[in-house]
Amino acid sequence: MTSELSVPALAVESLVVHFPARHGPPVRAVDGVSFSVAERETLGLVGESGCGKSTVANAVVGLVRPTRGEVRVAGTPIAGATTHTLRAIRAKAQMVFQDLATSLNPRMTVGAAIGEPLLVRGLARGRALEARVAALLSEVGLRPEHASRYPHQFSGGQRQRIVIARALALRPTLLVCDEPVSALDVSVRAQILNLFVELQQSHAMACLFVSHDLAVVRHVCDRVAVMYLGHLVELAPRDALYATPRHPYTRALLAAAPEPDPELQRAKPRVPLQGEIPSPAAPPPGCVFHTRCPMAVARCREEVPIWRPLGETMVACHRAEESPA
């Protein structure tokens, strides 16, 4: 068991990412998000499209520069890091992207793509490099002879395995996955998700798993963080969140998720949400969710809720203790 005093694999503190707009106020993509991911833990980050999930993921690996706040990988802050330190951080934190079409260079063989990180860092060459690439391909369920083929010669599921193999090449301690199975057929998703779980255990990695699919998150994650309009609204252990969601938005997400069993689907509570998500360039005052919340009262429209503990859960809601009507 990981010691409570150990440094988390990832720590995000008061992260703010604003994108300037040509006309008008900046887009507040992420607005004060804080969480941590322990060693060997998988944290799911969920929410509707446009809520800021991918921006958080990109900030974690240094692809987006935070406006304010801090991101630390294994205790080392990304902001202000020297080139040498940043290279070391990026070796520890690798990313698996959603878009398989652009994740691999179509002009490079699979073996060259997987081996490039090792070659660039001078960790392996020649036969040692070939052997390492072959081992990585085998680890993700592909054959060593696939190294000489090109990305277009593989299916979507196979390409995702290749991307995972490349991410594992430098033996990272943190894997950031941005919608890693959303582009795959349903029949292939379970295979890739099971592979994620197996590899995380065998490599002792932590994982930040970004997804809008609550069934997928329930299968692979230890804890779940829920985002809405650039804010975290709830964070809880997986079983606690799915059994007793505290925030009205979390309840709405779970109610909207399809249930394969028709009887269970009919028995699910309905949580109506009115209107559209407000613009991140002009978020509403008070609780950002109050414009769509069925439980909103005057206080919600005026006062920003405090991020506070409620049992095992952290939640930002004035009425989290109350059951929905």
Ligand SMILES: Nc1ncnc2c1ncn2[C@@H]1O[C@H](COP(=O)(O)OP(=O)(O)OP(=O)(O)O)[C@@H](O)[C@H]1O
Given for the second form:
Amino acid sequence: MTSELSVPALAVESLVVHFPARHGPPVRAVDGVSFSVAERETLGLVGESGCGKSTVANAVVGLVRPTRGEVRVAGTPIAGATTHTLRAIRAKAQMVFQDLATSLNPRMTVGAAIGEPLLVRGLARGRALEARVAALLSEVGLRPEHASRYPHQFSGGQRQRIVIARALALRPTLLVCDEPVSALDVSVRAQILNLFVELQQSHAMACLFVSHDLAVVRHVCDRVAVMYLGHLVELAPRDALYATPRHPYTRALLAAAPEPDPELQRAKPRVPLQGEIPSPAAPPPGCVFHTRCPMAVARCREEVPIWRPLGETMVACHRAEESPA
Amino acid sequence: MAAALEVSGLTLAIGGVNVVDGVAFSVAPGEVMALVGESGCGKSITALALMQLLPGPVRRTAGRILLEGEDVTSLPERRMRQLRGRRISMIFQEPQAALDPLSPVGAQVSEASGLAGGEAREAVHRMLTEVGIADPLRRIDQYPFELSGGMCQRVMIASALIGRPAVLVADEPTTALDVTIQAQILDLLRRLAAERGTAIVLITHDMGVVADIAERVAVMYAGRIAEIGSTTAVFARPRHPYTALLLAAIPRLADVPKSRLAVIEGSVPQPAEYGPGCRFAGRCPFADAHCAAEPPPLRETEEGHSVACWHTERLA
Ligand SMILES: Nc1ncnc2c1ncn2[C@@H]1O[C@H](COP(=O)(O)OP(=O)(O)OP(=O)(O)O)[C@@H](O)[C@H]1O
Ligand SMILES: Nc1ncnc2c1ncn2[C@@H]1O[C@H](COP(=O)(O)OP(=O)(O)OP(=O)(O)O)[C@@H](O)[C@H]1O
Ligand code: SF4
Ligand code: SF4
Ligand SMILES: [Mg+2]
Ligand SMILES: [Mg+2]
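Alternative state: the form predicted together with the ligand, after the form predicted on its own:
To see the whole picture, the full complex is given below, headed by that same chain.
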């Protein structure tokens, strides 16, 4: 857990990312998000399509420029960093994407792909590089002789292992994973989730784990942040979030996630959320969730709920103390 | 009750390989049956075979498809075209892509109704209301791009059901949708099956969706049915090693976090890698020489629960 003295592996403060639109107002993809990830901690970021998860992840690794706010990796701010510092930060914060097809160059051997970050930075070459690549391959459950093969010779799960090995090459202090298992078949997804848990134990590494799957996030994360329409609505230690969700949206997400157990699933109270997610170019005033919230009252339509602590939880809801309606 | 749909021995080949091999199941009126399996196991081409809409390279080489007792495999395309939308309909994963982008959604539903004029307009209005589209009068004149994914899927369901078909084939109807919208669509399908008596074949790769909505489930692996039975029985007492491992590989909200998930070694084989025996043999912890040599037939292990495995006793 975060101690007063240690610098968090990642600190995101009042992050705002707006994308200009050709017509009309900008898309407010991320609209004032703050959180931190402690050393060795895995923070899950969940929410539905378009809520801004990938934009947060991209801003953290410097792929998207914040409109406002600050991102610090191991204490170093990304904005305004010199090219030299930025290079150092990029080495510390590595990203793993969902899209396996575009994550690897089809004409590069797996060994060359994994070794590239080391070679480019002049950190290893020749025999030393080969040895390091072999070690990385075994860390992710592949064999050293796989280094000479090409990506198409591997299955989806194996390719995701290769992508992870490449991300680990520079021994990052922070791994940012955007839906790393969403494209994988169930039987293969379990292999990669087990690998993640092993890596958490063997590497002193923090992780920001983006996913829309609540069960996956619960399985690998220590704390979980829930996002809706560009805002964080709740952030809590894993067990608190799943046992006593404070925000009506968190409760709705949990209720909607189908459990692979017919008896549990059919006994669940059915309170489907009404309506659809509003456009992030024209978010509702007041609480952004009020158009779909079963607990909304007049105040919610006017007054933005502040991000505040409630026990171990951070939550943005006027009625967070109340039990569900 | 007579089955709305009865499929037997359905075999589909691409090149020389049977990518769907001897698939058999039946669905009663008002029943939801799930066809579940991992990517490439043959769910979608099975669905397209039911519609008699197989893509070029895929050939049906054996099997019967009885729609309310009538074998549709021998029907000429002209007859089949009359049945689509009236006796059997299909909806797809990407509703936005399946709708015509240049035509207002009301007109698309209307076209599927086969009615004309005021009668059609009234039927469309009723159908859009039934699938939970608020403000249908306004929506009728809108184009697909003006609607959200969930709304487009409702429109698709409306066009599929306006002709009152006996069977609805839904190929991953909620995969592209968010969980809160998925819950709305599953509720809608459940209600339509119960109220209209529509038999639904629901294709999915998500065991949570199966647990939610299906009375019965057929688990497919590499083109064959591995196990079929009531959803409660298959989840509580899986008798096929693949089903058992698959269920244990899914993280659940009730598990111990960071505990080791069951793993199925290797990955799903490509059709070119299908061997002569059980297609799960390369990954199965119980496989022996017999398994690799001869495909196990689907046999009933208890009333209404059938399994294709030589060693069902290993999981008893
Ligand atoms: N480069 C961009 N230009 C304009 N709009 C963008 C851009 N990137 C993202 N957006 C918009 O910003 C919003 C947030 O997108 P983002 O990809 O961060 O969501 P997400 O939570 O990752 O969604 P998903 O679960 O679908 O991946 C969306 O409305 C999206 O359309
Ligand atoms: N039009 C086509 N041409 C050639 N091969 C095809 C075609 N459609 C499907 N196949 C092959 O047939 C097999 C079954 O494919 P199908 O699309 O039915 O799988 P699926 O179970 O629906 O998978 P997914 O979950 O990915 O949708 C696969 O090996 C696939 O590559
Ligand atoms: S502030 Fe109001 S609308 Fe927003 S989540 Fe809380 S109760 Fe619902
Ligand atoms: S037949 Fe053999 S290989 Fe196939 S599932 Fe049964 S035990 Fe495993
Ligand atoms: Mg994303
Ligand atoms: Mg498919």
